[in-house]
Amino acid sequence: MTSTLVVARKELLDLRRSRLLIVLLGFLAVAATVSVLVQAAQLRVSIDQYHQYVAALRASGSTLTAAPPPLFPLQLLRGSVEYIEVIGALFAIVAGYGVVAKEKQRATIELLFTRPVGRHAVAGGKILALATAWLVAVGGIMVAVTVALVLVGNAPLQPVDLARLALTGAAAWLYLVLWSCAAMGMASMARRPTTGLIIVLVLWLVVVLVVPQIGDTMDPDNQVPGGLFKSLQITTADEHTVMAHVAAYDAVRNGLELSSVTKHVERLTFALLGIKDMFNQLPVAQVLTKTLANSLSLLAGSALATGFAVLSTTRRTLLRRQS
């Protein structure tokens, strides 16, 4: 455990010193926050059209009342998690395949193993340092998503709103984790680590960009922005109704999307974040019940993995000579 941590320890020197993984992090969560930022400056401006209104009602000394808009603020985080899932992932493979490749372009590795290191402590602290790195990463960027939405959207955020907040990062750090992890696995096994690297990226490609699009335009009510059966003004019962007639084209549309672990963190972060109608206001221990598949989909792939990072990052395929 001892040279685990002082491996980690090294890592993260290593990775603050990173003059890239930096730029990429800030980049990251600049834009997760401007996301943010453009949504809250719309819902105050709706808010204050909405007082505004109000008062000239009253001024008038009419009876009437108007309905306040509906304010739902966590549903303004979706383009942040939509930003985390396609750019934070290809960041999670850069950082992942850096702490592989730099100790190979720098001939590194054979120093640290004529120290007395564990069998898995190397593969160990690299893995505890992304993590570690990745947890700091998510952590600023939900802090500063949840700043804007208090002092731009004047977001009135609840107890529970916190804690669905402090869920959907954490679904955020896993997935991260998992893709650092796959790119650290790939550069470790391949013998040039631009091979492993340009494998991950094609899984990358597939996972997060193909499959997920694929899926999404097999869905008929996608066809339409806002949704074809809600701007139809057909029911959910009638929605279902429909739906029953192409149960098995569903079956596999939805199967397809199933596939991808990107889905799977959609799935249930947009339900955490009230982003899907369907799980708006419920309780989240009610949400979670819902999604578990979801949730034990995101952490079997972290643990494969992670498993996979730390079964391939050996002394043997780390000191394999370039052909």
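Positions refer to the first chain, counted from 1. Just so we're on the same page, rigid core means the largest C-alpha set that superposes within 1.5 Å between forms. Just so you know, these numbers come straight off a predicted model, no measurement behind them. What changes on going to the form predicted in complex with its partner chain:
- Fitting the two forms on the rigid core leaves the C-alpha of Lys290 displaced by under 2 angstroms between these two forms.
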Contents of the next structure:
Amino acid sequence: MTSTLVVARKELLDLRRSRLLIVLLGFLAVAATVSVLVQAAQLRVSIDQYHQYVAALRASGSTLTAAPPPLFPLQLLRGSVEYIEVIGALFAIVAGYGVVAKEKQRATIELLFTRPVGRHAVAGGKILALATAWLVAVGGIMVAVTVALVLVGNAPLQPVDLARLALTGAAAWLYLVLWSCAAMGMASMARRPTTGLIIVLVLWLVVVLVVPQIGDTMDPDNQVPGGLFKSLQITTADEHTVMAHVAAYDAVRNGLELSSVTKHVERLTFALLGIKDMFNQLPVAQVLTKTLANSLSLLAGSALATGFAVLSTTRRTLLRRQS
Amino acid sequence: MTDAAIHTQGLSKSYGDKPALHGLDLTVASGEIFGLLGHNGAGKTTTVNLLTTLLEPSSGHLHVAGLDGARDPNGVRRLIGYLPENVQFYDNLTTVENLRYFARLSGLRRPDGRIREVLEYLDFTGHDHERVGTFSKGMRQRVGIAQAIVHSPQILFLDEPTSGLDPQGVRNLREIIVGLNRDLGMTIFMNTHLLAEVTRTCTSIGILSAGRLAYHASMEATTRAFPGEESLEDIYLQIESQRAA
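Switching forms now, from the form predicted alone to the form predicted in complex with its partner chain, please provide the structure.
What follows is the whole complex; the chain from before opens it.
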């Protein structure tokens, strides 16, 4: 077994026994599942109302037919995705910080570095452990929300829906690994791990909350609940014509949003789950083609964060004195 | 030099512009129990950190177990064991899990048999599956020794090993150190500022003063060279006062 795998195995055991992490992951899973349950219950109500309406129509002897409401059960995952984007990222930071801070603060790193470990074995092992932990956590959450969708929402899921869920899970996993690696790298690089934690928390605030919020606020369509253009009954073609008049403004707004990896994840997952109406009738391949830039940005962000964690988690940074 | 377990030549270390160790020339023969004495801040821990490859020297050369510390640090790490002052472990892991981790990092593929052997040697059975976080200082020190010797190193480095132990713990540890040297032929390099510990345990001593090696001789030669003195404390103070003068 290479030293990277030895470190990874030990980190996984340590993470599994960390009460804090178990509580945080449990909270995330419960929040994501409850969000689906609430939305699924609302969906059931609207389906029941539709059936009652159709029955009443038939009872009255009417020959009119009522079109069923558009049903895209995966849309019910909107809240869950948002929880992972915001709270999940925060928990990923805590996990990434923890794997370095504990070693630095307790000086176990000295015992580790008097062993013949490879140059990047410590960083590699810790990243591998975090990635595995998030794979298990995201997998668990996706299974929980899928079960909730089927049992409570009565959602008739097709194999293609499962593929969409799997792709959403993969995006969420990459995103959480990104934040864990960023936190791990900063905790290693900073003389005091807590300084690194503060820097990553500020980054989280800007990337996850501030920038997307500014982008949303600047979006003309968001000025009215349900969408400005929809409420004014403006067609998509006309909407494009209107927006062409404020192209520069929209480019700035869009550029701002694109600077946030969270927004890329949101655009990708919302497209996959059909939360954005323009995507919910498209086959998966087409959705992936249309959101290729978002997928590539997420992949690049994760690769960068992983590289940063590997390069900054070294003997020199970990053994550096804290005072 | 080939017989020497440890050999340094002009070994120096500075932290920024603050020198901690000046041109240390030291040879410790295989099979010795060497005690490095000195005041707090004399450079003892820096010396151990350099010899265990935790630090890189600012200048000079060091050979440990016949290997060049600069050229083959991983080779050196395979042949040494290290017990830092106030040793800490992964509190969520049990004794065996901690030891298994360090043994595997040292290259042992199936370490469980060896771990059992070491725990029996240290008379520390019965706590195998208890989490280390619940242990007292003395118990941690035993696990610390176990992790330092689990891979059968040639040289064992101990940094202030009796620090924080009660008198019984000090005595037990002293017996372990002497036993490791006697039974397993392990060379032991020990940092301490407790003179009584050195008198009872070591076969040779060195005294570091302000980052320089002020004295180095066997215990036998030391007691011969200072016949009128009653204790090592007097010798130590005499050397210190000579250096100051």
